[in-house]
Each structure stands twice: as C-alpha cells, then as structure tokens.
Partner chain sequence: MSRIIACYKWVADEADLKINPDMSVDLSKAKGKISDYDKNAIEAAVQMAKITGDEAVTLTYGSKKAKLSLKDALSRGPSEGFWVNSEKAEQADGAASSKALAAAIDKIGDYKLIICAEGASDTFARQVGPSVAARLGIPCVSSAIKLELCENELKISRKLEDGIEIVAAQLPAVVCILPEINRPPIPGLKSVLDAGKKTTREYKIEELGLLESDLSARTETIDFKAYVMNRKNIVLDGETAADKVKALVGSLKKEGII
Amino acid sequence: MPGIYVYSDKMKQAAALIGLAAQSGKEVCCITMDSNQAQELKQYGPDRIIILNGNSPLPENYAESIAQLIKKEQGELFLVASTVRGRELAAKTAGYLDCGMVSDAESLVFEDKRIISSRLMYGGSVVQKAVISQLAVVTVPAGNLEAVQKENAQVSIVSLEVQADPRVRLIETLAVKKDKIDLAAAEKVVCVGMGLDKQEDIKMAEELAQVLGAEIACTRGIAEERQWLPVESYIGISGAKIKPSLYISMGVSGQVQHVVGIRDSKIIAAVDSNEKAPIFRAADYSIIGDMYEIIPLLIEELKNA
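This sequence as a structure, only the one chain, the form predicted in complex with the partner chain:
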C-alpha cells in the first residue's frame, strides 16, 4: 500500500516518527523487529505495524528485506531516526531500492505530491533545501522528535517471516559505563575546548560549572582525541545538540561543526584568547582573554553575586 514506512531501533524515536509521518495524511506503517515494541507502539496510532521476524539481533541486517517490502507495497517514503543503526539501515535500504536519500533532515514539509526537506551542509554553515518527489529514504535527527499518543482502534499488526542478512554477526556488546549525562536537557552548560592545557585543569572548569549550576561539556578533541571527558560530553554535528539558557565556552575556537550544536542556546558567552576566533561571531557576549585568568575571576565574581 502506498504510504510512509517508519523505523527506529529506539522506542521513543519510533513513536515520534509515527507522529511525524502522520502529518502527511498518508498511511503510516511502522516497522519493527521486536514484538514487544510492536505492542507499545500501538498507542501512537500508526495504521499498521509490521513485525519482521528474522534470525539476527542486528536491525541493520534487515535492510534488504525492508527494501523488498517497500518495493512490493509501492511505499513512498521510508523515515528513519538518525541513530547509528538507523542511519546504516536507512542508507543500505536506499542502496537496495536505488532511490534518493536525505540524511538528517532538519525539517520536512509534506506537500501534495512532494516533500520539501532541509538539511545542513558544510558542517552547519549552509542550509540545503531539496525536493523529494519519488520514493526516497529520509533520516531525521533523533533529538528533534517528540512522541504523541494517538487513539487508533484500527492498528493492524502483522508478522512477516524474512531472511536477515547473515553475513554480519554480533559477537558481543560492551555497554560503556555511562555517567548519565543528558546535555540536551541541561539548563546551563560550561564548555571547554582545546584551549585547555592539562587534564587536571578540567577541575577548574568543573568548579565554574558548579558555581553556575551547569553541566560540563567539551569539543570533540577533548573527548575523542585527549579523552579527558566522556564522549557523551561533546557538542556538535557529530555530538550532542543542546538548548540551554546559557552556554559559556572556554578556549573553544568555534568551528562550525561545533557551533551547530549550540545554536539553540538562549545566550551564548565565549572566552577565547584569539580575537579572530569564529566563536565570537556566534556569541552574544565575548571576552577576549586567557581562560586561565578569566575562570578564577569568574568563579569569584559569581560567588559574590
């Protein structure tokens, strides 16, 4: 049946995708590989839920099956939440379907015969709008979505036996100990960049964060290269997107790939020693100066305030 197919490996996002797809007024079919998830998803009111029964715990291995299903039913759109698994599954499905794909669509506007999508390019400095008029695959940034419950008595749930691709098999999963950081929900954020000289100097920034009542965050280099903070702490196009009332950076140059993650902050304040640093163009309040001088003063000033 022509309509929109949605999938996410994460329950919350799958639910939200159903709502997003419903905006089109078209039939919404939710794909899952987990019958428990199917039961839960019912409350979000898709028209159909299809449970793919295969023999692999890895959702990515169902790409070819999904492509076959969509082709057979002449689907119009496959919407996927942009998680690691979701992106890979989506791009493989697009490959099998030999169709167009828009990744990380910031917005989707459903028109009569077409969909207008917009996404960021060049690390976030450019917005590209594109028209989708044929069968296509679209991924949507996971954080952008809210789930809405919807009454729909007519949800049909069907199971489909499929052959998952056996060529990639799971050996083991190592859950990393996660210090439950939820930057996306943080009210205030102190962000440190490569201007930080030594790992122990994080303490200084943490003290500032504490005085402000803020979460501590960083740029990619601090988390991935130097590994001074957990990877969940970095902000940007490949990291967290935040929307606090205050974001304050220390020694962050402000390359666009980072700034794209802080754009929704209410107030952006930046401290950097290089007056030409791009972060100042993205900031409301800027101090050109040495963070090692500024941070202690700021802590002092805030304590007195």
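For comparison with the form predicted in complex with the partner chain, produce the structure of the form predicted on its own.
Next comes a single chain, given without company.
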C-alpha cells in the first residue's frame, strides 16, 4: 500500500509531520511506540497509526523492522523529525532500505511524481534543492511545521509485533537538569550576545524581558564559550529556531548562523554599538549605540507606558 510514513518521539513534531505528509494527497501512516501517543495523534488525521510492540525502548533499534514494513507496503517516503533519536533512526532505516536520505529539510513541495526538498547549507548562506523521485528518508527540523487538527478523522490503529536489534541496550537513564525554556513557543524574546561585558549584565536583559513578558535567549558563544546561560537558550542553525512576534537583540553581531534562527520573527529590533554589525541587515528596527545607556532607558519607558 504506497504512501508516506512518519515518525517522531515527540508528540508535537509527529503531529506536524502528519500535516506535512497530508499535503501529498497520499495515504499517511504514523509510526509510534507509545499507545497513549497513538490516541492523541488520531485528532491530526493520519490514515493509519501503527504501534510498534517490542522489547526495546530505543526507537533506532527498530530501524530494520520499519524498513521491512515500508518495503512490504511499497512506501514512497519516510519522514522523521530531527530529534536526537529521530536522526539515528532515520540514518539506520535509510541504510536498511538502501535509499537516499535528505537531512534537515526546511521545506518539501509535493509534485505529481516527485518531491522537491530544500535545505540550508554553509551556515544558511546557501539553499540546496534536491529532487526525490523514488523511495527516500527525509528528516525535518523542529519548529518548521505546525500541526493541524482534523475533526471526525477516521483513523485505523493497529499494533505490530517487531524484533528489536539486540546489539544496543539501554543500561541506565540519568536525568539532565535543564531550565524550562521553550523558545520555539515564545511570543517575545530578548537575546544577549558577546557584546555583554560581564555575566552580571544579563540582569539588565532579564529586567527588559520581565517588563515585556519575554523569554531570555542568547548566541552560541554566550552559552557554550562563556557558559553564562544554558545551551537550551541559544538561537541559531544548530540551536533553537524561533518565530516570535518580537525579537530584541542586545550586543548580538548577527552572524548568518544566528540569523537563520531568528529570520521568521515578525519584528526584529537590534541594539549594537557597531554600525556595520550584520544584525542590522536583518533588523526591522536598528538602534546604533551603547546598550548600557539605551536598554535602561527603554526599560524605564516601558515601565511608565
């Protein structure tokens, strides 16, 4: 039964992939390992949901079983969300299918007998387009798609007994302490860059964010080099991609890797002392000056507004 298969270990991304696959007009089959997730996914209207029943909690251990299923049903495309687990599963499944793979597709256009994929390369400075005319595996980054609910969707749910690859076993699970940051869902974002002199100056950004009701974000250097904010806070091609109604940068130079992560913002406002900073080319509103003078004035005005 030809069609498009989708998988994500994250509920929101699985729902979004269903919507993307539905644009093809072909049958959409959603694969999951979670029966509870299967019930939630019904509202997004896939034609079928297949629950994998096996003895491993690792999705990538079912790559061979998924490949066999897709081969048996003559599937045309396997869409996988670009999560840590998803990328591992996608690569292994493509290997078992002996087919091509497109990583981190920004968009897919379904034509009559082919699919046009677009992805960013070289830090976002180049868009690569590829034509998919036969079975392939495609990974899609989070934040590029939105789920669409369907009323009274008729969905067939079946369970499939599968064999897991025994060569990889989960020995131990340790919780990673993370701040609860959901930049992808933020309506307003205040972002700090390497223009900040010292870590204590983040308090100024936090005060601005509090007045605006915004989330705090940063560039990669602030998170990974200086370690002033958690890695979940940084925006860029390898970090979070956001689309808030308002994005304000403080001391952010605006290299292309960062701009890729903010380009879908409705309004971009930038404050930087360097009039040639690349961020100004992406900004809707530019303030050239010392942030240590400008931001406190802005905070005061907002408090009095």
